[in-house]
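Consider the single chain below, provided in structure tokens and representing the form predicted on its own.
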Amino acid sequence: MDHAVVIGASMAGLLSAAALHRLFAKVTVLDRDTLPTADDHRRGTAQSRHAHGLLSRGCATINELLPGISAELIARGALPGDAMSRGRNIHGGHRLARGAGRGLDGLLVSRPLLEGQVRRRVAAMPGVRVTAGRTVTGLLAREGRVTGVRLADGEPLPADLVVDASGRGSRTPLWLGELGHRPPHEERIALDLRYSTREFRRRPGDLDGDLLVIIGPTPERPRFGVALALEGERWIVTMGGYGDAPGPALPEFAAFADTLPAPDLRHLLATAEPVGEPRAYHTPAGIRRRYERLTSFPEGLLVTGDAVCAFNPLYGQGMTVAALEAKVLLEAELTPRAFFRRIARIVDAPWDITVGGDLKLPVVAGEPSPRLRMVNAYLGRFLAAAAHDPELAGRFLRVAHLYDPPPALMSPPALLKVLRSGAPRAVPVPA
């Protein structure tokens, strides 16, 4: 095949291009933004100024697509670490037991550094061109097949395959209507997720050498906090809630840490020196577009990344899912129907995890099904048991990092441990 066009130089778009360059003589990545020449924020990723979790499986998958990129990032200051042995994981009001890593090695790296290095690697691939300032306004089609894209200046750009990786604001549903097809059904869960972020200088001895803190919300306290060690001896700290977030001033930001379900961030911020200005962000909803359920779809067009499913960012799943979806592009002779069915199986587990976690919070509108209520009740007992059992804690983190499916938490050995633990619904979480 000759030419593939990718719409969007997001992580999803760049990783898609990394896969497609093995199949196509020429790959063109089009982005409407001005792309930074250094590792800096860009307009199309406003969320890049907030804590970004690259899950362990996402890190491994990106290395499959771009071999050696972890070593390159570490050389630029990214920090290697294991999410279990070097992290404080507090979920559902329970501080998970610590222990040796269970294959959860990953990287702590800012979004600008990660995306910048991925973009450099992809742009250097033979036949790949990453082009800034080019807005796609429509699709070219002939005899029911997409044959390229139309740019804002009216220029047609022919292609054998078009991949839409343009994110939440994807126009593919509209373009499908223009081509005589139905748009996909859209599932939406209203979140009103609001959060603020500040950076701080990182000093030896902070958090006793741990590299990350994750404090999840509880039904009683639907607020969360994350601290990640980054290159440049920095902490990035993001805190927020469903419907509220800390104010921009440092005293308000620090006071918000007092209201979280665990005190770790309060202790970190008590003596931390701020760097730079605070940033705020708002995610109104999680969205999943059900392309796999369409009965007609034009050949020559695929959709990936947030354009298919935009998750609650609290769970840090987006980049990992995008990498897994990019790997699917390597399958030979993949039709749109086959592609969408394959990536639906990738999306199912993280979507169920986020929706299940959100719907157990009274502040999130929606009625959980009887099955979901039962699963959430069991998960509460599981997490209470995992506070004292490193093996159970490791099981939970492997699911959270998308290595194992959620049913792994209900395997016979896990069920037996949970039932024998007699774990209460909640336990204290001292630092």
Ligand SMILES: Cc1cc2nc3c(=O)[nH]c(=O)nc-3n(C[C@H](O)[C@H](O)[C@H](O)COP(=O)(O)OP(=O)(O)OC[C@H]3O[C@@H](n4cnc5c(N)ncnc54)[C@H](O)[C@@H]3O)c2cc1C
Given for the second form:
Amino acid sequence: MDHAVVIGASMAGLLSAAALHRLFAKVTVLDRDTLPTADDHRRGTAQSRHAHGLLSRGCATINELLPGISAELIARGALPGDAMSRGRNIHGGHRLARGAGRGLDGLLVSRPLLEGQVRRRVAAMPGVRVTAGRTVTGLLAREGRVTGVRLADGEPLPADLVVDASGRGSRTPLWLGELGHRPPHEERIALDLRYSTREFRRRPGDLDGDLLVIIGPTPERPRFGVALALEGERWIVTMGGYGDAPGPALPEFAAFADTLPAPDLRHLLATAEPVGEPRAYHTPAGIRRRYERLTSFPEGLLVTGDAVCAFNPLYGQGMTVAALEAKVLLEAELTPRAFFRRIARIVDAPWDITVGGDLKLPVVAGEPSPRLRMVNAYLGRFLAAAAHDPELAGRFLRVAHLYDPPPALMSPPALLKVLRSGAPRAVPVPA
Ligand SMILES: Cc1cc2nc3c(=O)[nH]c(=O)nc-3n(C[C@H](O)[C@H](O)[C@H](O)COP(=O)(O)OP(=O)(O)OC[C@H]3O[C@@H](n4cnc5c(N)ncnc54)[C@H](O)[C@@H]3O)c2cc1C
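Condition change, the form predicted on its own to the form predicted together with the named molecule:
Below: every chain and molecule of the assembly, starting with the one above.
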């Protein structure tokens, strides 16, 4: 085939282009933003200023699409690390047991460095052009098939395939209406999730050499805190909650850490030197668009990444799902229907994990089904048991890093361990 056009040069668009360049003579990636030449923040991805963890599975998948990229990122300062042996994971109020790595190798890297390196690699591929300052305003279509895109200046750009990777604000639902198709059903979970972020200088002895702390929300305290070590001897610390977040001033930031159900961030913030400006972010809702359920959809068009599903960002799944979806583009016999069905199978587990976790919190509106109530009650006991059992902790993290599906937590050996542990639903986190 000749020409593919990708709308959006963020992670989903760039990784899609990395796959499409194997199938198309020419791939044009269009972004409305000014794309930085250095590894810098940009307007179109304001989330890059906040803790942005790359799950281990995402790291592995990006390396499949762009072989050797981990080594390139490490050469630029990214830190290799295993989420289990170098991380402090506190979920459901339980500090998970530590253990040797369980195949959870990954990278700690800022979003601008990661996206910058992915962009450099993709832009260097033969036949690929990544172009900035190009806003797509509509689709071209003929005889029920999408044949290209229209740009803001009115210029038509013909293509054999258009991939919409324009993020949660994607206009494909509207464009489908203009072409006489129904928009996809949209599932929404109202989150009102607020982030507040500051960076600090990282010293060798901080957190005894650990590289990450994740303190998840609990029903009693729907607040979270994350600290990730980054290139440039920095910590990025994001804290917040459902409906509230610390104010920008340092004392407010530190006081918020005191309210989290683990003292790790409090200890870190007590001595670390702040650098740069504080930042805030608001995510109103998680959104899933059910393209796989449409009965009519034009040939020549696909949608991917956050444009299909924008998860609760707290779970750090978006880039990993985008990478897994990009790989689907390489599969045989890819009609739009087949593509959407295959990526729906990728999205199902992370969407269930986030929605299940959110509905556990009384502040999130929505009625958990009786099955979800049961699963959440079991998960409470599982996490309590995982506080003392590295094997269970590893199992949980493999699900969180999207290697294994959630039922892996309920396999007979895991179930037996949890039941035998006699673990109560909540135990205090040791200081
Ligand atoms: C606060 C926050 C924290 C997050 N934390 C994590 C994390 O820890 N780990 C993780 O894996 N994921 C995280 N995510 C999600 C992650 O950022 C996204 O999943 C990832 O960027 C893939 O999104 P995307 O490429 O589909 O869309 P986006 O990143 O939203 O990019 C869309 C791109 O399309 C461009 N665009 C939009 N409209 C047009 C148009 N009409 N014409 C041309 N260009 C257009 C935009 O300029 C932009 O570059 C977080 C998200 C948020 C909001």
